[in-house]
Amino acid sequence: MVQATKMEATRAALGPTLIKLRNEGLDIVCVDADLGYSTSAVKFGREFPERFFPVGVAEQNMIGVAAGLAATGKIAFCSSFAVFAPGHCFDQLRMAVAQPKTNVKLVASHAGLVTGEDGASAQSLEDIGLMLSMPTFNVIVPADSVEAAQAIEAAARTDGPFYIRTMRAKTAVVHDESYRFQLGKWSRLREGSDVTLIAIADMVKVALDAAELLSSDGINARVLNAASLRPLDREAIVAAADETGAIVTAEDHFVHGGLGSLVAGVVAEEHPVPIEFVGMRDRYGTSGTSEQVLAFFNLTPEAVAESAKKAIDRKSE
């Protein structure tokens, strides 16, 4: 297995990054729906109280206020849990942000199964699909805290709507400080010629561990971190299909509407090859630690490795 030298929650990047950007002169404001301690947005509020707008438990209002601030020229960030935003405020996001292309950046924490002990009602498995359904939103899913901070900065420096999905649980830091996040580009974390493992968020470390398992069987697996879902790195997908001939996607989200659907669409259009999908399908989550729920739903290195072998076997069909 790939040993993680550092574990950090991607949600912890928001507050400190916004402070840094404001200190650099960016016209940042932040709207909060009563979860700033959990999303780390409150750290920005302590430093710049005149730029921090808590609206209480009112996610729909949060989006409206953020859109209004953006309309005055501000770089408007807002934050909540992914089950609440976009879950409670899809119409406001569609009408006040997506259609007019308002300069609003929604950073949603506590996404995916790894919200853990809070159970199915708090585990957002549809949020990526909801946000991708609005074509003007940039959709970013950082793999670690290093990438999360850089993605937040990229959003602040790029005009238009952004959705950045972060996690409650501490996850492995897979990038070092030399890494540079780029919109529309996926980082290749491991070379390989037999199969490509494409993963997002906490599943990136799972894919790296799966590649180690496959290596022991003489299989060379490429690993891609697909952090930028819109804009999508179509070139990386086509290269994976052309150069390795088999693909596995891995996500802490429903396969339909998420990473799997995106990759399958490009492969079908550009270069058909066998694809296997690791992710949630026909049921919601359950309560447990992040490790327990990932194991319960078979989102593990062993499952990714087995799917890779199936995809490789299908090459000759």
The other form holds:
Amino acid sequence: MVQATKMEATRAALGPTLIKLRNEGLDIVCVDADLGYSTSAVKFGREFPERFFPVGVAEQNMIGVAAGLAATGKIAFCSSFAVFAPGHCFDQLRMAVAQPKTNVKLVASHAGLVTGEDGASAQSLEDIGLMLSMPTFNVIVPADSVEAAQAIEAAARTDGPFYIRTMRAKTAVVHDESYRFQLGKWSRLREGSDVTLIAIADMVKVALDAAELLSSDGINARVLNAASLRPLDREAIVAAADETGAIVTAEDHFVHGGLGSLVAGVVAEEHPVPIEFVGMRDRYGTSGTSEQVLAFFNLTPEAVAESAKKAIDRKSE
Amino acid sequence: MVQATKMEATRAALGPTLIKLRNEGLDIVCVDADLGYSTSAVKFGREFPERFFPVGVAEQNMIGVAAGLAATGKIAFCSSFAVFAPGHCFDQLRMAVAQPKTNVKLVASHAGLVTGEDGASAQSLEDIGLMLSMPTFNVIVPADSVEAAQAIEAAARTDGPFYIRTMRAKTAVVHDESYRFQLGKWSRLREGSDVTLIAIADMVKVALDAAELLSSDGINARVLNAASLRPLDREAIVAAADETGAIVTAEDHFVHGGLGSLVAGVVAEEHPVPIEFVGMRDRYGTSGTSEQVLAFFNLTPEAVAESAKKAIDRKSE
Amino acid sequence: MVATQTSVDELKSIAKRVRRNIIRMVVAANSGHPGGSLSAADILVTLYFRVLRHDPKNPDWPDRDRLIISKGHATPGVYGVMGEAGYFSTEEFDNFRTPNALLQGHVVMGKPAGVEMSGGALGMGLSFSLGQALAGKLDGKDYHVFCLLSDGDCQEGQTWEAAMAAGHHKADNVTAIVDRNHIQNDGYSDYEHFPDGDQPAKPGGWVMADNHTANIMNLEPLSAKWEAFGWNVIHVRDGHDFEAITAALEEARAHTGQPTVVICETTKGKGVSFMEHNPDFHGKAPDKEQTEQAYRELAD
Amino acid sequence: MVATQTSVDELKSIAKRVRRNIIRMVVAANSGHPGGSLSAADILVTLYFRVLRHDPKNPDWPDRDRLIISKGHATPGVYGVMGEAGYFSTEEFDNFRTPNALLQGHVVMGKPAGVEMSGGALGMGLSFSLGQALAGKLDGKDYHVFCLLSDGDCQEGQTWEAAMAAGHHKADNVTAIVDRNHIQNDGYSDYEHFPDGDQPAKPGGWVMADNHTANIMNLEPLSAKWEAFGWNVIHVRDGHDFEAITAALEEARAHTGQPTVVICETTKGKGVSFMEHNPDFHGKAPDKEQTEQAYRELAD
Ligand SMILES: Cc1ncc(C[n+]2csc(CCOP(=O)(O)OP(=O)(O)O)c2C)c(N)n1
Ligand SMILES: Cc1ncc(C[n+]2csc(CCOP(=O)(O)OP(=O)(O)O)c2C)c(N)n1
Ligand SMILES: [Mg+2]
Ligand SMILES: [Mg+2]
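Having seen the form predicted on its own, please provide the structure of the form predicted in complex with its partner chain.
The next block holds the full complex; its first chain is the one shown before.
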């Protein structure tokens, strides 16, 4: 297994980053629907009370209020759990943010199965699909806390709607401090020519571990961190198809509508090659610790490695 | 162009079909959020007032009330425009219907660009993606009024969550009365071996017209009506890839998350071939008559035929 | 630019023009929403020609009052008055609801300039208005935010989320205006249009012989609802009386410590006899003969 | 099976066991929501051991009363009492929140049998309850539907959509019960826990030094809100007083012509001193030492 120096929750990047950016003079405001304690947004509220607006447990209103604030020229952040925003306020995001392109940044935490013990209702496996269905939204899924802070800063400094998906559980820090997040550019965390593993969020570390497993079988796997889902790094996908001829996608999310669909779409249009999809499909989650749940649903290095071998075998098709 | 004998709006099938089924003894109830006049659901309400529950303009409540009714053993129908249900009540569909698999049937009309004059806000281009993100939902997109009535009946007679997407505009009747809708089975409306055109809803007629255009260029296009998106007809997709080697998907919906993503996913897993996607991508709709808007966004027989030629050219890749 | 003190006679003649604009647009497009446009016309005319601090030549003026149209389908009314106020060339009326036209079917933020929010989905306007109001307080600006709501808007839960939050934040720079015409898409909101004898035993609404629904969702006691959510309530018994509307809106602007709602009792389809109180014209254009009659009734 | 006339002494001892069950579950899972489970425990005990017409051996009995848990995170409380009532083996407590366990983190319909609705997202219970109530009327059944709501539930717009519709449909076979503990995820709902001097000038909530938010979203006047939405309101000043809860729920069941809401003033974390009024224990398990103390305080 790749040794991670640090474990940190990506959700913890929100409050401190907003404080830093406000201190640098950005006109940031923050709307909160009773989850700011969990998303770390309240830290911003403590520093800048006049810029922090609690609205109670009311996600629809949260988005509308944020859009109204943004329409006056402010950079309006809001946060919730990924299962409630977009899920509980989809139409508000569509009408008040996506269509008019208001400057709203939704940072949703507690995404994916790794949310853990609360179980199926709390495990968002569809938020990426919902957000990608709004074509004007930038959609970013940071792999670790380093990237999360940079993505939040990029969102604040770039005009227009942003969705940033963070995690509750501590996850491995896979980038060092020299890493620079770029919109529309995927980082290549490992070179390889036999197959490409494309992963997001907590599955990036899983993919890196899978690549280690594969290398002991003499297989060289390229590993891409697909943090920027919109704008998409089409070139990285085409290069993966051209240069490695087989692809595995890995996501803590439903395959349909998520990373898997994105990659499949580009590959079908540009260079058809076999793809194996690791992710959730026909069912919802279950309770358990992050580790238990990922193992339960086979989102493991072993499963990714197995899929890679299958994809490689299928090259001759 | 293929001559259509009749033009009929698929939305008009709802009320009469529910009346018929209730008269046959099915324990149907209907919840309405102030669009039953437009979806034709009020016809059922006129016949069976005690089984019709208006809740005002409140889609979230509509879904919750329907789920509660269903939990007592009833077959609970509700209807709205596709842009409001699922859009305005996604979390309610997920929690009160999809996760517990309550016997709720959502029939959403006014889907797609063909909704027309009301413009971008009213043109649902994401509802299929939202509904497919709930794995326990059956998702049906009837191509014409004949199929719509049969799909509604199948939904009523099959336990579990159903989404049926209908249209405001009158669309060509492409099936004759002998047609029998089957869950998970796509109808093959035209034989062909050079390329397969897979289409839904109003785009089925467009695909048939495209096939006519292609045939005058000596190209034989197979045409599939992909009405049953879940359960999916994987076999039909694999056969298309195997036997025709090139595919075009056509939908009045965003490609990502919709029919395009579904087909691309199966093809990538089973038999990679070139696919061209006709549908909406990076922007929302605009006002206009159905015809104007489809032409404006290039959802036309000519565009589908063009894409088919491109896909065929790419077979050699 | 501060709103002018337009006389009632002038307002009346502007409102007539606006109503003709409404007919012109829905006829040109052969679609659109005349009923709720006509019911709101006099409110809109009062706002644009008496109450709003605005400048049609400088629609992005940061100190302008905001008007948020929550009932975003009422575009013929909104464009009809904005055109009269000089926001765009009235020739645009004839391109209403065509591809990429300036005047889209439902309101679109900034298109034409001066439209503050995109709409078409009910229930969203008050949240957006609250955001603008909170920004105004934060920025130390004295603009006021008005939000036009319909019956249906008041049935959406989001409106009550926003109402609760506006009360909680003591957003006294927001005024909600309810165009209370008691008719919506499926038919009649409540018993307003029915003699007592017509009320059947079944509570909660029923479908009539003409397929319209009666008693869809009663909002009464509407004043008590807003009060319980922390709002100052002003009830305007005739939502077509310019002086009454003006007085209520000025009082609303002046009220401090809590937001104000102005509930205007209106007539759906107001000014065109066959559209008045008629759910059929919620979202339908008149035919040729009806159009001629409408223009006759709306002549100066 | 009709609910038994359990004595107050018995109820007290059951409630103690339920509270110990709550601690047992959150400790076993090292996660979960003790605060809102403890605040609702006495309401739940009263329901299951006095008020509800139910049969733990026949959980699908069509004529049973329904209890819908809208605050679906309060599973330790719900399972804690259902286990005592005999719906499942209490050994299941130790598998709380593990993969595929019978006792999932948030309520899941039918798992264990007797749980009526899936939850975890606030604001959804009352709509579902209304659906069950309308079905009961249609089927000529006399069961009653109870719905347990939290502070947060009352902030979600959907609850007000459902409240409006229940009033409109005169669904007198629904009773909403509000577990009004004035504490939610981020901190304190309102000024309830603050001496006057602590109220700063800024309205609408602020974050305190410990990162908890004060005055998140005041629901008062809560009774007036429900009344304005067409409900009969009963206020229970001590939501831990079994006789008061019983009386209110029986009155609610008997009330005709409109639905009833029973607003129970409760203490979040009730029964475990360091959890009482403490937002930290909304969604966190106690550590080892705290656990021992909790068990000491909850001993018979
Ligand atoms: C969220 C949402 N649901 C449904 C609709 C469809 N719809 C358009 S107008 C309307 C009702 C119109 O009645 P009302 O709200 O009273 O407006 P007015 O009478 O002022 O025109 C409905 C239900 C919508 N626009 N938004
Ligand atoms: C729709 C929705 N938004 C956010 C949450 C996250 N959440 C879980 S519990 C809670 C607040 C809990 O406070 P309250 O509702 O008062 O419950 P109680 O005090 O009775 O435990 C929140 C915001 C949720 N469960 N559902
Ligand atoms: Mg109305
Ligand atoms: Mg509480």
